[in-house]
Every structure is written in C-alpha cells, then in structure tokens.
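Here's a solo chain for you in structure tokens, the form predicted on its own.
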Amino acid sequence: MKTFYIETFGCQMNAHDSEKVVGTLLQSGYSQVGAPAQADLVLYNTCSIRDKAEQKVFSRLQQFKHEAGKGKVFGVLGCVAQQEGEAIFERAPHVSLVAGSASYTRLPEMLVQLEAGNRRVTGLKLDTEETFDTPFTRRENPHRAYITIIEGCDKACAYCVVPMTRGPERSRTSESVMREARTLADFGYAEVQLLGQNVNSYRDPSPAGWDFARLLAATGEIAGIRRVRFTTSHPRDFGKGIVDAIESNPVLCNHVHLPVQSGSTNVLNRMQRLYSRDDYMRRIEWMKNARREIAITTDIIVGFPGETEADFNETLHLADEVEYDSMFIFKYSKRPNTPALQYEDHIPEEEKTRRFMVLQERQRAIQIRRNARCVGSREQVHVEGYNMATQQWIGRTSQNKTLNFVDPELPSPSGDNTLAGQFTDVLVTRAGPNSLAGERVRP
C-alpha cells in the first residue's frame, strides 16, 4: 500500500485543509504514517504569513534532499506553494508537487500524474469561484470539527500575502454549511468551529441571502451541537448582530477573536486595515456591554514601517483599555509582493524586539489580573484529554480559556473510562497568566 506523511504549518484553516487532503489520500488508497522516513509521499502544508514559518518549510525539505531518487515523492502545499509557485522546483529540485489550496479538489488527478512518474506537477490556479470543498475529510479530533464557510480575502492589507495565496472571497451557500453541521452533529461532534480568513465577511450566495450573524445563530440551533466557535473576524465587517446572537444563545461561545493589529489610526491607515481606532473601539463597546461576559482576544503587529514611539504607545494604551484575555503579538515581517515592501521608515530589528517585549509584559500583567477573577467560579469545560506529565485533565471553557483540573474519582484515564469529549463542571482554584486550574465538581 502507498503511504504518505503530512506536516501542517499555520492556522486552523491550514489544519482543516490538511484534514481534507488526508481524507482524499485515504480515499485514493494511501495509508497515513507518522514519520517522513516511512512515507512514499511526503507533504508539507505551508503558511507564508511570516518569514519564519516559510523558512521552516524549506529547512524541512533540506533535511530530506538526500532521499531524492530513492522513490520518495515530496510535495509543497498551501500558501508558500501558491506564493512561490514553480520557483520551488528550482530551490528544492527534489520536490515534485507544488499546489495551492484552491487546487485540492483536483488532488486525485494530481496523484495520478505523480504515480505516472511526472516530476513536476502543479496546481496553482486561483481563478475560481468555487470554495475548496473536497468529498472526503478525515477529522483529526473526534469531538470538535472545523467547517470552512468562506475562502479567500478581498481586504488587501499592506502587509499580508493572503489575497495572493488564497484568492478572492468566496462563500459557501448557507444550505451546504447547515448540511455539513447537521452531519457532524449526527456523527457525535459536540463542538464546531466556523472558519474563514475573514469569517464574518460571509455572504450567502444563494437566494436565502444570509449574513454571518444569521448563519452563526442557525448553527447554534442544530440539535446535538453544544458549542459553536468562529475565527477569524475582520473588524470592518463585525456587526452588532454577531454580539446579539452570542447574547441570545449560550451554545454560541462567548469568545471573539478580533484582530486590531495596531492601536494607532495612523498605522492602521498605513496598513490599509479599513477602520480607525474609534471604529474598532465601538465594536469593543458592543461586547463590553453584552449581557454575557465575552472574552476578547486579538492579534497585534509591532514595528510596522513608520510606527513611531507615539504610535506604539497608543497600542499600549489600547491594550490597557480593552484588557484582552489573550493576545498574539508579531514583529512585522517583510512579505513578498505586498505594498508595505515599498514603504520607507522600516523599523530596526532590535527596536521591533524591544516593542514586542514591552507589549508582551504589559499583556501578561493584564492576563494575570483577568484570570485571577475566575478563581472561585464554576466553569463548564469541554474536556480535550489527559496530560500524563502534570497528571491533570485538560479542558476548555466557553471563553476559550484552558482549564487544567483534577478529578479525585477519576485521577487518570483507564481503558474506556475517560472524560475526553465530555462536558463537565470544574471549580477554578488557581489562575496563571495563560491558564486556569481547578477540581472537577459533580452536580
């Protein structure tokens, strides 16, 4: 039997794309193995958002260049494949497949070409109105599932390669999304996560004409679904109807990831983010005033070209004002074919690192304060598994906080006796900057 290995880099979209690739390969007669050395076909599903992730992929390929000519086939999938195209063949001559995510529906056809001995197979076209649905998906998690509802991006942020690697925005019909969600519920999935580069930019192309808030609310009404999450939202398209939906149904998780990228309107304009600081804060106000307490997380880029010390201080003040539950901080990284490459006033690497550390320390203090407020509360968690090293169960709250806990009556899993996949109540007894800890309680 033909074997394959796949390694995934990047976001949840890439993780779900890999599930589609794995499902297609299994259906095509391949068997999945756990290490590249065991595989006939080695695939890297790549991310090009940051230079570091891109370089990691080529480092992986370099490790196996000695395998060229021994029957092992290598492929690069995803964003780096779309970004670099056929240049990958020159940079890594032992690679035989270069394919972007828009081509995954053609994967069986490309496999036939590879099996026939073709050493340069590509799937790089983006001129499609289709979303990248494949007939077969191998879900990695038996309790939580991803559903892609929109592909691509029309926003053209000055630093971002996604419009060039994922193509324009294309939404699935609401009926197809609902059908997939109901099928997942029938198979026992209790939690689903709606995905898109800009998930709340969703626009139903069918006559039903649903917007994202309507789709979100409808997903939360499906029997068997106990939690619904979504990511990633763009502030420009984040409407109050989303907050209203979260308020009205506890199945919809009270957590919103709303990337701000900078607290300075001047920097936001240079980034071409399509909103101001005031626009963003209006959306924060909607969530702060909601009847349910909504956890808010974000992404921030420090050291964007032209970012002054005053601009950076505005970002620090924004962090203090919003009090995010967590924050992903990135140092600006030059990406090919983006408008920001033409900007002057690039920030020295040492200064970007300094700003990164200052913001990270500020956010750490905020998280310590916010998480401390949870001590003494009773939280329902969706249990993900058991950590043998810490001898604790691992769960996640509706607000997407990690909660590690002990259960005196079930100190560790034994055979089928496991909490994984169950929902259970936990009394929070301790809190740190990145997680909570507690003890399971019975009704």
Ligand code: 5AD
The other form holds:
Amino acid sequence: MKTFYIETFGCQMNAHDSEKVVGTLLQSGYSQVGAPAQADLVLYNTCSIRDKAEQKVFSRLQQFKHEAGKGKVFGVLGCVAQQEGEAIFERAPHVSLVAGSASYTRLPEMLVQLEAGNRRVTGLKLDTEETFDTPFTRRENPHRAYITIIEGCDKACAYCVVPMTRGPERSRTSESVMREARTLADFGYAEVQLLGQNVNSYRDPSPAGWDFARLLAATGEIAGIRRVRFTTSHPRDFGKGIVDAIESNPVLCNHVHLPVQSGSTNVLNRMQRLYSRDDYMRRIEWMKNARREIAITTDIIVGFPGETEADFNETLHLADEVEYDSMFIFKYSKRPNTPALQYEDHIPEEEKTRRFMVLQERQRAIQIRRNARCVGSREQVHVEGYNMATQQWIGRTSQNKTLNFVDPELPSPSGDNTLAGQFTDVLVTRAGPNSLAGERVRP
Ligand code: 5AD
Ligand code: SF4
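Having seen the form predicted on its own, the form predicted together with this ligand:
Shown next: the complete complex, the earlier chain at its head.
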C-alpha cells in the first residue's frame, strides 16, 4: 500500500483543495499517514499570499531533505507551486512534483508519472476551462462542508499574487453547486460554506444566469441545511441583494467578511481596489440598517507603499466607525510580479510593525466592547467539539463568534454521547475580546 502525507498552508480555498487532493489520492489506492517519516509521498499545499507563508514551505522542504532518495517523493502544490513553477526544482532539487490548483483534475495522471519514476512532473497550466470538481472529496469536518462556487480572480489588486496563482475567474453552474449542496445535506452536513476568491462576482454560466445573491438564497432553502456561510467578498461586487437575502432567511448566517484593506481612498486607489472609502461605507450602512444584526469582519493591510500617517489615521477612524466584530491585520509584504513592487516609498519594517500594533490595540478595545454587549443574551450555537483543557464545549454562533459553554447535564463527552454537530441554545455569561462563554439552556 502506498502512503501519503499532506500539510496545508493558507486560506479555506487551500484547505478545501487539500480535501479534494486527499479524496483523489485515496481513490488512487493511497492511504493517508500523520507524519512525513511514514509517507512514500509527501505533499505541501502551499500559500504565497505573504513572504512568510512562502518561506514556510521551503523550510519544511529543507527539514526533510535527507529523506529524499530513500524512495520518498516530495511534491509542492498550490500557490507557491503556481507562482514559482519549475524554479522550485532548482531551489529544492529533491522535489519531484510541482502543481498549481488549476491542474488538480490531472492529479491521477501525474501520480502515474511519479510512480513510473519520473522525477520532474509538473501541472502548471492556468488557462483551464474546467473548475476542479471531483467526486472524491474527503471532507475533514463531519458537520461543516466547503463548496467551491467560483475559482480564480479577475481583479488586479496591486499587492496580490492570487490572480497569478489561481488564474482567471471561472464560475460553476448553479445546477452543479445545488447538486453538491443537496448531496451534502443528504449526508448530514447541516452547515455549508460557499467558497471563492470573490464569491460576489459569481455568475452562473448556464442559461439560468443566477447571480451570487440568488445562489445564496437558493442554498438556504435546501432541506437539512441549517446554516450557510460564504467567503470571501470583494466590496466592489457586494450587492444589496446579499443583505436582503440574509434578512429574509435565518439559515443564512448573519456574518459578512468584507475586506476593506485601507480606510483611505488614496491608498485604495493605489491598491487598485476599485472602490472608495464612501463606496465601502455605503455597503456597511446596508448591513447596519438590516433587520438582523449582521456581524462584520475585515482584512486590513498596514504599511502599503506610500501610506502616510494621515492615510493610516483614516484606517483607524474607519475601524472606529464600522466597529468590526473581528479583523485580520497584515503588514504589507512585497510579492513577486505584482504592480506594487514597482511603487516607490516603501514603508520601513519598524513603522509597519508600529501601525500594526496601534491598529491591533484599537480593534481589541472595540471587540471587548462589542462582545460585552452579548452578555445576557441567548444564542444558538452549532457545537464543534469539546476542549479537554478548559472542560468546555466549543460552539459557534451564526455571527461566527466562538462561544465556549458548560452543560451541567453533560459536563464532557461520554461514550457516544456528545454534543458535537448539534445545535443548542446557550446563555452568554461572560465575554472576552476573542470569544464568549456561557451555559447551555434547554428549551
Ligand atoms: N501583503 C500583506 N497582506 C496581503 N494580503 C494579500 N496580499 C498581501 C500582501 N502582499 C492580505 C489581504 C487579503 C488577505 C487574504 O491577505 O488583506 O484580504
Ligand atoms: Fe494563500 Fe491566496 Fe493561495 Fe489562498 S489563494 S493559498 S491565501 S495565496
């Protein structure tokens, strides 16, 4: 029996791609092992969004270099593979397979070549017409499933490698998405997450011609599906129809991740984001005025080339105005073949770090304030599991907040008796900056 090990870096798109790769390998007669040492085939599904993420894979490859040659085969998949291509063979000569996400449909073929002893196998073509949609996906989470609805990205944000690593936008037909969602519901998945680099520019290629709001609403109507999430949204394409859909069906989670990147229109223009601060705030208004309280989260890049102190202050003010429920902050990182690389006035590392810390501190105070408002409320959670260390069940609210709780009647899982996968009500009794805590209430 041939064995493989896979480690995944990066976003949910990558996590889901790995589920597809694992499914394909199992189908091809491989079995999965938990450590590289036991594996015949060692795969890294990589991320190149920031320099640090990219470095990680090369340090992993260094770590196990000595094992190559003893029959062990190494492969680099995902965004670093697509970005660096055959240069990876030069940098890490013990690597035998380099393949980007757009070529995973060819994985079985590539495996055959590897098994035949070919030591330079590549899958780097990007001009693919097909979306990677395999019947062999092996999902990791038994309760929540990812569904790819759109691949690639047609935007050209000045800092970003994604249009290069994942190629042009390709939407799946609504029929194919709905079929997968119904199958998942039949298998008992109560929660699905629609995935794409930019789900808002989803456009059904079939004559039905659904837009994203329509697809979202239809997914929420499927019997057995109790929660629908989606990620990630680009503000330019985020239409009011999405807010309307969330308002009218509680199955659609009241959480929107809407990356703003900067609060300054000047910086947004130089980032080529295609919206102004005002455009963005209009979308925030739609959500703030909705009948359901929608949690809003975002991504922000600090220290983009040319970002002045005044620009940065605008980002701080925007954070105060929106009052995000959570925020991912990144220091700008130079990426190969991106327009921003050519920009002048790059910001010194110490200054990026300072801005990062100022924003982080500001956001922490906002989260403490926002989460404190939840104390005393009753929330429905989807239970993810049990934390042995804290002796609490781990739940997630529709707003995507972690709500840890105790259940006096079931203090811990015992035998087959577990809350994992169930929906239950919890009274929130405490709040911290990053999570809530409470006690289960029974109807
Ligand atoms: N440097 C820093 N952060 C980046 N992101 C994307 N590219 C870069 C870069 N070159 C951030 C953006 C994006 C998130 C996934 O990663 O905020 O929304
Ligand atoms: Fe990383 Fe972007 Fe690739 Fe996701 S799409 S793995 S975030 S580079």
